[in-house]
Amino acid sequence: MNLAIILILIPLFFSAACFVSGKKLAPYISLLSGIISIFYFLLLMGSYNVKDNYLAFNTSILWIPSLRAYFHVGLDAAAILPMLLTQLVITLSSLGTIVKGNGRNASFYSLIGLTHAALNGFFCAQNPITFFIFFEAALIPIYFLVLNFGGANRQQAVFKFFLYTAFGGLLMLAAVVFLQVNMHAYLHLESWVDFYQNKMAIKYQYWLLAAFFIAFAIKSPIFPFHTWQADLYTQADRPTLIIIAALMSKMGVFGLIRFNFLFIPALYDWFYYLILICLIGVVYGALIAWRQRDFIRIIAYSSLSHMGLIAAGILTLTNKGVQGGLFAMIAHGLGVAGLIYASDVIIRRTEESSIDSSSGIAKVNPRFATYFFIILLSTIGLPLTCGFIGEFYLIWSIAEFRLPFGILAALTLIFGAAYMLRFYQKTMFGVSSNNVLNFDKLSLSEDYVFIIIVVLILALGLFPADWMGLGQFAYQFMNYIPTK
């Protein structure tokens, strides 16, 4: 059944209509739009039984019949939760930006829609090919998003973002030729497993994988392919940031549990580099975070640690890692929304991005405290909530590769907490500063967005078997990996 594809034609569709429907219809449709990809996402998984058929809804093409190139999408067990998260993190996007004062247009959630679409053909990607377009395509939208509707200085930011996409884009493409044009002669090419049966000479290997891991590296981004991020993230629209730091920073993360695969005698030869160098901007990130004083650089940099907890995660080619690190992805998205959200709310009651020029809001405002308080506590991975139970498969399958790695990978639950109770005390106790004393109540909208993603943070807290359960999936999937 040719279902999977729906998911990407009901955002394009709702694109189109927030084009022609003007400034105060668009916010409202691209709601709709967010709310039907949700429910259309669960009808979905409601008729799906992933222990009977590991793919399902497909949608193949034969598009290029010379190289035997397909455009192949479906869902998979490694999907389920990246594509949860999208149409979440989408529709919470959207509907925070319906609050008093919105000066956004039409295109705005135009560009939103173009965005959704290509994140869940991304997501859906089941070869090479199909992978690569939708991985160029998502960023065209954001490029345009935070062009027109960021700060002051958002030319210089995405224009730095674009050349390291740019770059990482072109090797990937190089990457992508190579593997299509020698393996086609001997594979069908159409899906995954085609690709995963090659039996390429190391010395490719080495260029692909150094190729696929530099252009994930960029995306995520995970250390020392950074420096793009603080400067996007300042200057980017926090509903579009949003976008940015929950889902298109998981692009990198998943490109490397689906590439991972093909090259793995070249990856154990190099795993341990790889996995060193995450930890590395693990331990950077942590620490540049407990240097800065701006909400979004402490949200950047914290984002920075994270990812590379999660990649290096990964790379120990484990089950608990697989798993952790898909777990993770979503618990991650959740909580940087949730404190770019907060952060939202903050700066545009204060019109103040410094954690020392706002001070004393839980008197004011307890309800939003409550919200901001349980959203921090998830982000530095405290039990019963969701961010818990990701790091500590992480972390967990890290100690088994290498003890001393996974004491290094440990750090970021220590320094995460000192970073982001800081943030929390600043800004919510003490007296009460001039600026907070009239911080207006959370519109309903507002409230909407935290309530949504605190009952989703307990939730996968408290029950996140079956979740996890995707993840062994996903791995057994790839259960014809050599041993080293």
Contents of the next structure:
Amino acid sequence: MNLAIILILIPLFFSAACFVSGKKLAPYISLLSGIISIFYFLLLMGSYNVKDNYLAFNTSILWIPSLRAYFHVGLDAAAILPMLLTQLVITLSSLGTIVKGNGRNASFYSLIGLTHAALNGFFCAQNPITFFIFFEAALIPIYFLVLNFGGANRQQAVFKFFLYTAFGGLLMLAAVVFLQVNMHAYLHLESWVDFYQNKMAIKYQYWLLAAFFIAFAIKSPIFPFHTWQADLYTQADRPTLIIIAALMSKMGVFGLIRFNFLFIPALYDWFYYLILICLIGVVYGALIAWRQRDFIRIIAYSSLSHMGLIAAGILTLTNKGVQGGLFAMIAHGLGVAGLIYASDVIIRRTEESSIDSSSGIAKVNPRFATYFFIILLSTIGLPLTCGFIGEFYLIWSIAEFRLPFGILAALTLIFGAAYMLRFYQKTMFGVSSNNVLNFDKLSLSEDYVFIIIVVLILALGLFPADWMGLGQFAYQFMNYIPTK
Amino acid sequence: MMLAFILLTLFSVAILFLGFIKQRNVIIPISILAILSAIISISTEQNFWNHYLMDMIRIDFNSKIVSLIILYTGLALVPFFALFQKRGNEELADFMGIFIFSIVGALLMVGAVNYMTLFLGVEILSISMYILAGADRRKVKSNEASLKYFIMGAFASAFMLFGIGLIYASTGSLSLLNIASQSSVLTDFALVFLFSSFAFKIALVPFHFWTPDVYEGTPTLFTAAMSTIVKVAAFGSFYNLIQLNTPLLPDWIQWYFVFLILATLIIGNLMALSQRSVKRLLAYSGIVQAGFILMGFLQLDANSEWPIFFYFIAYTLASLVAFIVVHFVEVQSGSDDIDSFAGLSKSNPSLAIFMTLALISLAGGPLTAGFIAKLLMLNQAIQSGFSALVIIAVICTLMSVYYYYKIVNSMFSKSGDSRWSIPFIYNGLLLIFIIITFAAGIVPTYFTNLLRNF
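Given the form predicted alone, corresponding form predicted together with the partner chain:
Now the full complex is given, and it begins with the chain already shown.
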């Protein structure tokens, strides 16, 4: 049954609808698109039994016969968590824009719809070439979102971002074509299984691994490839930033999950160094975040730190690492979306984005402070919030790999607590400064955004078992190929 | 085939004379009729009068497809000639007549199986283009372009003639079909001269020096014709020549191509990075794209034709859109500097969107024809064992992304001046090109099957 492709078509259709509907209606159409996607996705999940079949609802079309390239999308165990996150975050991002004085026009929502479609396609992609297409396709609407609706210095920031990611993408293109050409002489290359079963000769694996790792490291970003990040984050429009930070960054680590097992012998030679690089990024990101005064920069560097941790856990190639990685992806996505939205609420009201410029918001608006606090607890990985279990598994897997590495990884929790609590303390407590005295009450849509995020954080934190199970199935299918 | 030549020639002469009677409105319909009649006679394979050809021209599958690409490109360009109507009757008739005559040359080149017809086609096409390059005779730059193109083109023709002479000396025949298969030093030299003259026409580095100046000086509409019709015709006949002569080709020819590709990709991209004039930038971009097309020549087997033809189509569509947008911007602001594109997204959103999509296709963005075309070319290069070339090509593509998006950045950032619009029909035409670009990118097989059945 070709049901998964409808997940891509829904946002595409509504994107076109937004484009023609005009400024007034577009936000609601975009929201509607998100809600329909969520319900459709839940409907699919309801009839998907992960134990019986690893791949469901897939559509497979022979796309370019001379390359034996298939266009193949479908749902599998690895895709479910990121897909859920995508539907949620996009919907929250459009919901968050329904506030007073929102100057965004219809094309904004249209581009959000295109991003949504591309991301759905990306996470559902069932072979490298489809994966690559959507990997690149998601970049283009994001580029225009930032270029059209960003801050004052957006041009340089978005250009840098675009060049970096385009470089990674092109490197990946060469690798994908190489993979396809070198395997295609004797094989049917329809889905990931075909690639996992037939690995390349080891001398090629190093090259391919390097190309894929750089592509994903740029996208995530992981430590030495992160230099575009802080600039873009400060310049992007914040609903766009929610998508970039919560979803685009997951594309990189998700790519690592998908491609790791293709390069198994080569990766065993390198993973010590790759994990070390990721962990350097963890500590580095946390330290830099500590030095920042700007909200968005704190979030940017904390993101760098967390993505490094997720990537390191995934690269250990263990069951725990992959499970923890998948779960931490959704936890970080929700947490960072909440943090950015909270910053957005503060910045819109006080027109300041430095932690020194406003204080004592908790006294004026305790409700907001409570939401913010729960989100913050999740991002620093407190037990019973969804941030805990994923990071716990990640650190566990890294500690089993090398104990010193595990200790290094665990540092992220301490640093995270340090900079996040300082962020909270400076803005929420103390004497209320002048610019927060008339800190408006949260509007209805803002309330909804926070309530949804908080409920999800607590719900996933209290009942993580089923979701973690998905990660285990994903691991099994990638490492051990089921015989159907 | 012959019928198409005769019809086009008669029509072009008739159009030249139409300039004398005061009927400006009939010129464009008649030109469309001319090209349509040629399309029909080629796609239905009319063999009327073909027996007069005496093995000088042959229309097989490859040349049919390339001819159709050329004719459709010409057809797409004709409506834009209406802009010359304002400038007087004679000019419109002259330009249109010469333009249609240049298509005759292009078709002759593509269909030639004899070196004499090949040379005839090259000269008909080139001389028409020399004239069109100088069409804007009030501007010094246009005159300069015409002269430069003429001198360089004459050089290329001389090279080609010399190559043909050497071929004749070594084989005793001017036919492309029945050449003795053993190769000698003489044929090696002949091939170098022949291929170099083609590289001149296609504008491959290091034979590219005329391109940016000529493209810049030529009125933009004719630049569009130059970058599409001339390039496709030259590549088409080049492909024909190589395919028919495969037994004659020595081993070093692959390395000669690799050298040309590397030089083209690297130098073309490096030069494009620093351009301020969008036309010059697109000229270098065309050079780089030609380098990509040449990758398809590395491996000539039964499957190599479609990647090349697909690239022709993808490149032609994107390049037409880009040049036509430049044309309108130039009409509006009087310059093709990258700054005159600033704020185009505000002043004329549809043009900005078309240009963006065309540039995405040129840069090889996913889901466009340009992406599939690049993918197929990289595939060809890897299959013929040049993996390192692929890495360089990818890095070069990144550079090209930089300068294409420089234009996009400019269009979408600074606020422009007043709004202006272009006639509805032009918007519609550009939209059709863009839709085909995406259709070819999303369902390439369906698209190629559609073409195959023509």
